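This document opens with one chain alone, in structure tokens, the form predicted on its own.
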Amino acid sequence: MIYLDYSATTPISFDVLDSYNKASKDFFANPNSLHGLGVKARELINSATKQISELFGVNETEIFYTSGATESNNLALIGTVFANQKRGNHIIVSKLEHPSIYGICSYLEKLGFEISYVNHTEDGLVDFEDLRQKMRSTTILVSICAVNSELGVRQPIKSIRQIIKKENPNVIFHSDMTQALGKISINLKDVDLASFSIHKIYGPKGIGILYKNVAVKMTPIIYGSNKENLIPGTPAVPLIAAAAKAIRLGIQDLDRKETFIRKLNERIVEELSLQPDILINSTKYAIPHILNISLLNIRPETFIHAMEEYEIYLGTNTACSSGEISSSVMALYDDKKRASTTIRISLSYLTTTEEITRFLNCFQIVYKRLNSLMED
């Protein structure tokens, strides 16, 4: 089996499930319950966000455990700008976003807040003079994401705070982070808020992150018995266990792990550039990790499931939008055909270079049998 779907998930890994296991034998108790076991279970929360809080280099207090990233962007910029509504109505986000974000927007829409989306260049980076004119008095918040799910496309996010904070020092500046941990350095310092997803980083699903600077004020979206939480309900103390080990396993030796995924990056783009039809879309700022290409003459889901035959395993665009047209391949090139026949291929330090061989061989076989179908 080869796997080359990990923008979309991770496997877990042994010692992050051995701790998720242990916590789940050791410390079942809830945490907000007042007898020994209950704060035994506190302090094991305690322990992992101090640190997750050192790791990132911000203060316990910051950092707030959800289910997932999209719930971290909807508390980040729902209950951001619930909270901060009376300075202005003005949200920017980019066009090449996750698709949560454009949901969360659309919401914020029929509430009479106003969304503007920036432009970007050719190869996918906010154009920073559109950014510049796209701010007003108004703005109360700036989403961008660090790293696009699609293309890969790494936004320069400290060069991005510093044209928010010159135009307008009083707007949030919000970025989902969730393609970029695990894959690239990342300073927390350079945003106020920002989203993550602990299964993307080989951790378990149902946990997420989400960093609010303190000094960043925040109305709750859900409500519980606690009216001081800002997210209220029994945390889940396995996986905030889990999520401090993948953090700290996840960020080890990323130069390496780079160098290494960014050699099986370029011999996958070499082989396949020599097709005619197949376009590479991921840009010169992409990250090594994500690979987005287009077969202008197959239909995606067609390909992925016959390379399903030999036990490989890709993806189209997000998962979360899975078998939709690309809306960032779209806002890139403005090529609907180019948009619709997506395959994304990503990559880890696990994948190995006989398995990237093995790949080649079978979309080589896939392609031109399918191919060979499309013509006749």
Ligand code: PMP
Contents of the next structure:
Amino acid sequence: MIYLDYSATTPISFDVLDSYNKASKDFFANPNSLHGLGVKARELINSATKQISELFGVNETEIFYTSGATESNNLALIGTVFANQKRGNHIIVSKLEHPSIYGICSYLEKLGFEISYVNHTEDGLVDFEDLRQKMRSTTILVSICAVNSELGVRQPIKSIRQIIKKENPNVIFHSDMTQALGKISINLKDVDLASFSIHKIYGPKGIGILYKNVAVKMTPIIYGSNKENLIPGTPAVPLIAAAAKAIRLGIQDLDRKETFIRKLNERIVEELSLQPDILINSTKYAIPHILNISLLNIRPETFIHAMEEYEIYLGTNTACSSGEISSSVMALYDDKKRASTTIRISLSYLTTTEEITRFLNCFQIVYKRLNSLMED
Ligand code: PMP
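Having seen the form predicted on its own, could you now give me the structure of the form predicted together with the named molecule?
Shown next: the complete complex, the earlier chain at its head.
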């Protein structure tokens, strides 16, 4: 099997699974219970949170556990705009966000919030001048994805922060860093809020993180028994222990991993660029882990299933919205055909040179076959 859909999700690392299993067996009690077993479980959460906060260079009280990046994004956007609506009703997002951000925006729009979509350059970077111009006295939140999930375009988060804060220091800056963690180095000093998902970094599904700077006011979006808790309910002790392990392992050796992945990416681009009717959609600002292409004459589902016959697994635009046209490719190229024929090849440090050789061989066979069927 050759798995090339690492941006949709990653296989869990056995070390991380060990942490999950150990916490499930030895720390099964409810961390909200007062007895000794509950205290032990609470201590495990505290030590995982301490570890995560040290790895992120933030305070322990600034880490919140969610079920994944979708929930983190919901809490980040809805929670902050509700808590800060006395200051205004205007939100700015980019045109290269994950679909979950657009889903939240359309909900907020129905409630009377106004959303502006900041323009980008032809390579997909946020247009600084447009961002400056779109800022209003009523702007309360700006949300910009650090690494786009479809094209891999990486935004200059630090510069974006400087622009926002220079225009208005009270504006809250959120970044969806789901595709950035474990792929590039991140600095949480550059943002007020950040969303993460652990299943993208060789951890289990069902756990995400929201980083929230202590100064950011936030209204809960889920209500439960403990009024002081932003996220009520019984904490998922094993998932939290596994998250700490996954983050620790995930952010190791990033430069070495990236150099290796870049070589694989360049090899694929070099070979596929020679083919007729294939367009490379990822721009020069894309991280090498994500390579988006359009096969202009072939439906993505057809191609993906044909590759599956060789046990090669690829992605379409994003696993969360398979079958639809790629909103990021549409935003960048304004070309419906290009945006409806995208394939996403996402690589990992686990990918081998041999896998890419086989992938390219099978690609040629399948591409030729499907193209000839189109001609008949
Ligand atoms: N944001 C981005 C950038 C993503 O890539 C994803 C996953 N496709 C999400 C949010 C949603 O993450 P989760 O599956 O943890 O809800």
